Structure formats: structure tokens, C-alpha cells
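Take a look at this one chain, the form predicted alone, written out in C-alpha cells.
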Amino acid sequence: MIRQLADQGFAVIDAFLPATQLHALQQSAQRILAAQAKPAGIGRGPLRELDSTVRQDHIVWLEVEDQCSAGFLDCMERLRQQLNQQLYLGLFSYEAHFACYQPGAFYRKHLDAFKGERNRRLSTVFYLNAEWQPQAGGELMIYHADGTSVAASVTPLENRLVLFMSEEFPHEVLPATRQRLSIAGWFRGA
């Protein structure tokens, strides 16, 4: 993962959370979903607008309270500390959200940071589908700086984590036949 991220910007690691860990989150993922899922925004305080022509998921965030969702974001918090020992990029906190895309349901490609602020240094996201299969879509798109020419396509397989430059990488997510859940994150800098 480290030697993907340094030399190409972006990395895909499969089989990333144990077993126990990884269908104890999706069950958690599932409720939490149900019960609180509001449709996605984009932009950030007096910007934030809903626009289902650009994006049509629903978001919770991840609270430490959720005993699932704290067990994801420890998990993250070690990765945070490896990407500073290892790769230097002065990463200081992390936000995440479950993000479920009904069939047929798509964003548009995007940067994950915000015009005017550089906050947003490395973007992942974490696929909790089971059983997923690639004739059903859903791929995540990760296009080179030019926004035109693809880096790589993404299948969202169970397990499986991306992690990608947030300012580097525009990218989009594709339709898919099926339910897709995810959770997408930000590692931030100062």
C-alpha cells in the first residue's frame, strides 16, 4: 500500500479488515443506514447544496459512539500514523461517512477538496458489498490530474479499501444494478 501510494498517488488493498470486524461493521452500516441516511450534499456550509444531477447517494456520519464505527476509525487512526511515519504527509485527523448508492444511483466526477481550502490530503473508501459481482457496476473511476484519462477502475468488492491523493485524483462513481455501500473518508491536514 505505502509503495502504491508513493508511486502512483493511489493504492487498492483487498482484504483489509478481518472477517469478524468487517461483518460486524456491515451490519452496523445497515441499521445505522436505515435509520438515519439523509441525501448527500455538495460544497460545505453556506455552499452546501443538494444536486441529484451530480450526486445521488445517502451519508451518515461515523460517530465514535457506534461501538462498530469506532472500531473502524481506530483502524484508521493506526493507518494515519503509518502513512506520517512512512510517507511524511503530515496527516492530523480523519472524517469518515456511510455513503449507500441505490440501483442506479451515480456521482459525477469530483475532487474531494474544497475550492479554497487544502484541507483534504488523502481520500479512501471502504466497500462493504457482499457478494458483489462486477457485471453489476458501481466501478469507481479515478481519473489522472488531466480529469480525462483513466488511472484505474475500481470494482467495489467486499473488503476492499482505495486510497487516493484528494487533490490529485478526480474521480467518479458509476451506476450499478444493485445496492452499493461504502464508507468514504478523508484523511486531513492542518
Second form
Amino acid sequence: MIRQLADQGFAVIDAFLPATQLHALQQSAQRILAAQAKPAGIGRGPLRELDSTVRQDHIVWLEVEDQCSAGFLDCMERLRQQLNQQLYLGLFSYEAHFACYQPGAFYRKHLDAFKGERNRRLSTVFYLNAEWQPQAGGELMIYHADGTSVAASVTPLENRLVLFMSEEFPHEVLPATRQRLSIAGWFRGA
Ligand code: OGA
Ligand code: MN
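Follow the form predicted alone with the form predicted in complex with N-oxalylglycine (OGA), if you could.
Everything in the complex follows now, all chains and molecules, and the chain you saw is the first one.
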């Protein structure tokens, strides 16, 4: 993972969590999303708005009060320390939300952070989809900085973690034929 990130600015890691932790997290995600999911917005603070022509996922932010969410956040905290030690990324904090894309839902090409605003440094996406078939679609397309040449097409397979530098890689979520669940998160700089 460290080598992939250092060499290409993104990484795809499979079998990220132990099976028991994965299964518990999948159940928590289903339960929490079913009870609390809200349409995701675009932008932050007072300029935040809803725009279903850009993104159609429904989200709930992870809170430590849920034990499975806390376990996932612990893992990401260990990852943060390891990335800082080995790649000097200066990552300071982490936030993440569960996301549910219903069949046909998408998130158009976007950047998670804009250069200069020293906020989101490293994006993470962890997939919760058991028995995902490639024909179902729903790929995360990661583009090079030019915004058109494809750096990676990632199938949202269960227990797969994707990391990419937030300011460098435009990316999009393609529509799928089934419901698509993930945890999207961001490490921030100081
Ligand atoms: C995001 C995002 C990618 C995915 O939430 O900003 O790009 O594969 N998610 O779910
Ligand atoms: Mn994104």
C-alpha cells in the first residue's frame, strides 16, 4: 500500500479487514443507513447545496457511539500514523461517512479537495458489497490530473480499500444495477 501510494498517488488494497469485523460493519452500515440516510450535499458550510444532477448518494457520518464504526475509525487511525511515519504526509484528522447508492445512482466527476485549500489530503473508500459481480457496474473511475485519461477503474468489491491523493485525482462513481454501499473518508492536514 505504501509503495503503491508513493509510486502512483493511489492504492487499491483487498482483504483490508478481518472477516468478523467486516461482517459486523456491513450489518451496522445497513442498519444505520436504513434509519438515518440523507441525500448528500455538495460543498461545505453556508454554500452547501443539494444537486442530484451531480451526486445521488445518501449518507450518514460515522460516530464513535456505534461500536463497529469506532472499530473502523480505529483502523484508520493506525493507518494515519503509519502513513505519516513512512510517507511524511502530515495527516492530522479523519472523517468518514457511510454512503448508499441506489440502482442507477451516480456521482459525477469531481475532486475531493481543491489545490491551495489545505484541507482534504488523502481520500479513502472502503466497500461493503458482498458478492458484487463486475457486470453490476458501479466502478470508481479514477482519472489522471488531465481529467480524461483513466488511471484506474475500480470494482467496488467487499473488503477493498482505495486510497488516493484528494487534490490530484478527479474521479467519479458510475451507476450500478444494484445497491452499492461504501464508507468514504478523508484524512485532513493540520
Ligand atoms: C466520494 C466518492 C467514491 C466511491 O464520496 O467523494 O468519490 O467509490 N466516492 O464511493
Ligand atoms: Mn470523491
